[in-house]
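One chain follows as C-alpha cells, the form predicted on its own.
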Amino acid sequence: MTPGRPPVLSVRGLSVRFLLPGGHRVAAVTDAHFDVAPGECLALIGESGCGKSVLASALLGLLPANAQTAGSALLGDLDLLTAGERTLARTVRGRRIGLIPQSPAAHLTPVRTIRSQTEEVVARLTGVRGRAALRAAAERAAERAGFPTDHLDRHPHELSGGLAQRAATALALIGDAPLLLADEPTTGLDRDLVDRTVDELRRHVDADRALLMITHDLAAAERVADRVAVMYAGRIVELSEADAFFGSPGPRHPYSRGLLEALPERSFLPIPGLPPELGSLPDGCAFAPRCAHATDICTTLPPLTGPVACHRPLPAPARTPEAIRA
C-alpha cells in the first residue's frame, strides 16, 4: 500500500435491498464500510450466496431493475451509486474498473475469436488504430495476462476454464483501470492455475492500481491479500491485515475463524448449519445460531462499522513471556 495517499474505492454505508412481488424485500448487502487503497489488494472472503457477487455489481451498475441502494461508493470524485448509466458505460467500465467476470466464457462473445474481442477493446479503450498495430497489441495484452499467444484465433468454446480465465483477464486489464475487479476468479481452476491467475491479477497491482478480489478461496485470498474483509448474511463482520487474519493473532469473529478452521489444512471442521437466507434474517447477529460463543445479548445487531462487528469477538492468544520481551 502506498501511504498518504487517498484511496482508489471508498465504500460507506453501501446496501442493496431487492423489491420481491408483495413487497418482499430481500436484504442482499446492509451497511458495507472499506476502502481499497493504491498499491493493495482487498480480498471479499465467505460463502457462497452471502451478498458479495451483488456488491460487485452494485459498484458496477449492473443490478437489475428492481434493486435499490442506498450509501456511497466513491471512485476518486465519482459516487458509482448514483452515477448513470451513460457515465458507467462511457468513462467507469474498462476505463476505470476492469471486471474480470464470474464465468469468463458466458462473458465472451461465442460467435467471435478472442483476437476480435481484444482488438475492438484495444481500440474502444486506446484509440490504437489500423489492422497491423491492433493486432500488436492485441498480442501484447494476450501475453500479460498469460493467454498464449496462438489461441488469440479460438473460438471461446475452444478454450478450457483457465484460457477462458486468461482471455477475460487480458480485457480487463487493457484499459490500466485504477481498480481491477475479480469476481470469483478462480472457480472451477485446479489448485495449479489458481496460484498462477492470482500471481497475475497481483502482479498488475501498482503505486496507482488497486485489486479487490471477491472469492470463496481462502488459500488465494492468502496467497495475494494485503487485507481481508469477511462477509456473511450480507454483513462485512471483519476487516483485517492478510498476515493477521491467516497468521497471528488470526481473525476475530467466530465466522471468520470458523471459515479458516474448516480447511483441510487446518481443523478440517466444517461450520455447523448453513447460512440464512437473505429474505429472512434472523433478529440481531445472523451468525448467532450457528456460533457456539452466542449469548442473549446476541439477539440484538451489533455495530457493523468496527474491525469486528460481534458482541463477543475472540480474543487473541495470550502473548508469552518471550514474546513480550521480544
Ligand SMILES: Nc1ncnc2c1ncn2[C@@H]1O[C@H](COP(=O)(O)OP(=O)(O)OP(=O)(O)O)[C@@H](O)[C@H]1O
Given for the second form:
Amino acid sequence: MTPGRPPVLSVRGLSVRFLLPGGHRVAAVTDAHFDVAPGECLALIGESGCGKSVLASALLGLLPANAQTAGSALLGDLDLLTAGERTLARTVRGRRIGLIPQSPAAHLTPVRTIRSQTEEVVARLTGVRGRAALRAAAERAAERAGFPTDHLDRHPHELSGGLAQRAATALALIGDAPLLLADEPTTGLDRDLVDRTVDELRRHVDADRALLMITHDLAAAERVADRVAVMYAGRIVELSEADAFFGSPGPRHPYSRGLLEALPERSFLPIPGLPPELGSLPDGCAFAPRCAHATDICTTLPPLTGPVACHRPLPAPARTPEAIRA
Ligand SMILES: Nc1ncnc2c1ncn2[C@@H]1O[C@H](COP(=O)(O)OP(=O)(O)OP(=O)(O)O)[C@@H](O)[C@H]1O
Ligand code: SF4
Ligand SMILES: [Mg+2]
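Return the form predicted together with the ligand of this protein as a structure block, the form predicted on its own having already been given.
Complete assembly follows, chain above in first position.
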C-alpha cells in the first residue's frame, strides 16, 4: 500500500450474525479488519462456507432480513453498513463498487439478451447515447471480459456457466468503479481464460483502482494479489503480503499453511477434518480440532489484533545455506 494515501475501503470490526428461528445464531463473519488501497488487490481466501460471500454481501447492503451487522465499512466517508438502500442503489452499486457475483446467472435478467443488459449498463454508467455508439461500447465491454460478441444476442439461459461468468464480469467492469468486488470471478473458466480474466482484473488495479477478490483459486490469487487475507470460520486469521505468503517465509497461521500445502504443486496433503458449523463455534481457536500445533492455550481465543490470529504462529522456515549464499 502506498503510505499516506487513504484506502478506498476501510473495514473495522465487521461482524454478521444470522438470526434463525428458535433463537439460534450463525456467526458468519466475526470482527473483520482490513483496508484496500487504490492500486491494490486484496485476495480473500478460505474454505467453502467460511463467510467470504456474506462479507461481500454486507459491503453491498445485500444481506437478507435475518442478518445483523456490527462494525463499520467505510467507502470514503460513507459507512456501507448503515447507508440506506436508496444511497446504495443509486450511488454505490455499479458506480462506486462493481460486483462480479458468485452466481452470475442469478444476477443476470433472464428475459433480456446480454446485449440489451450490457447496453443498458453502458448507458447508465458512462452516459454513452445513440444506437450505434451503445452497440459499439457493449461490444468493447464484452471483449474486455473475453465474452464472444457473436453470443451477445443470447439470453442468460442459453449460456454455459463460464460464459455467464464472463458476461457478469463484462457488466461489472463497465463503470470502472473505484472498488471492484469479485466473488469467485474465475469459476467455470478454463485455465487460459482464468489467466485472461485475472489479467483484466489486474489492469483495473493498475489503473489505480482497488480490487477485493474472493477466490478458491490460489494460483489466480498469486497471479493478481498484492495482499492475502485468509478466513477461517468467519474470522480473518492471517493478513499477509502476497509475496511473503506465496514465497518466503510463507504463511504463518497453521490453517493458511495447510491451505497452501494442499495444492497439487506443493505437498498435495489435504487439511484433515472439516471446518466447524458457524452456528456452534467453540470458545477457543476454531481451527484447534484440525491443528497439529494445538496446545492447552488454544482453548482460549487467539487475539485478532496482529497479522496472524494464532497463539503459536509458525516460525519463518530457516534459510538453507544455499539460499543464504544466493
Ligand atoms: N440467510 C442465511 N441464514 C443463515 N445462515 C446463512 C445465511 N446465508 C449464509 N449463511 C451461512 O453463512 C455461512 C457463510 O456463507 P458464505 O456464503 O459467505 O460462504 P463462502 O465462504 O462464500 O463459501 P463458498 O466458498 O462456498 O462460496 C455459511 O455457513 C452459510 O450457511
Ligand atoms: S491458536 Fe492453536 S489451534 Fe489455533 S491455529 Fe494457532 S496453534 Fe493451531
Ligand atoms: Mg461464496
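Everything numeric here is computed off the predicted structure, so don't read it as measured data. Positions refer to the first chain, counted from 1. Take the two forms, superpose them, and find the largest set of C-alpha atoms that agree within 1.5 Å; that set is the rigid core.
For S160, a C-alpha deviation of 2 angstroms or more is recorded between these two forms after rigid-core alignment. Taking the rigid core as fixed, one finds a CA shift for G84 smaller than 2 Å between these two forms. Once the rigid core is overlaid between these two forms, V128 counts among the residues whose Cα shifts by 2 Å or more.
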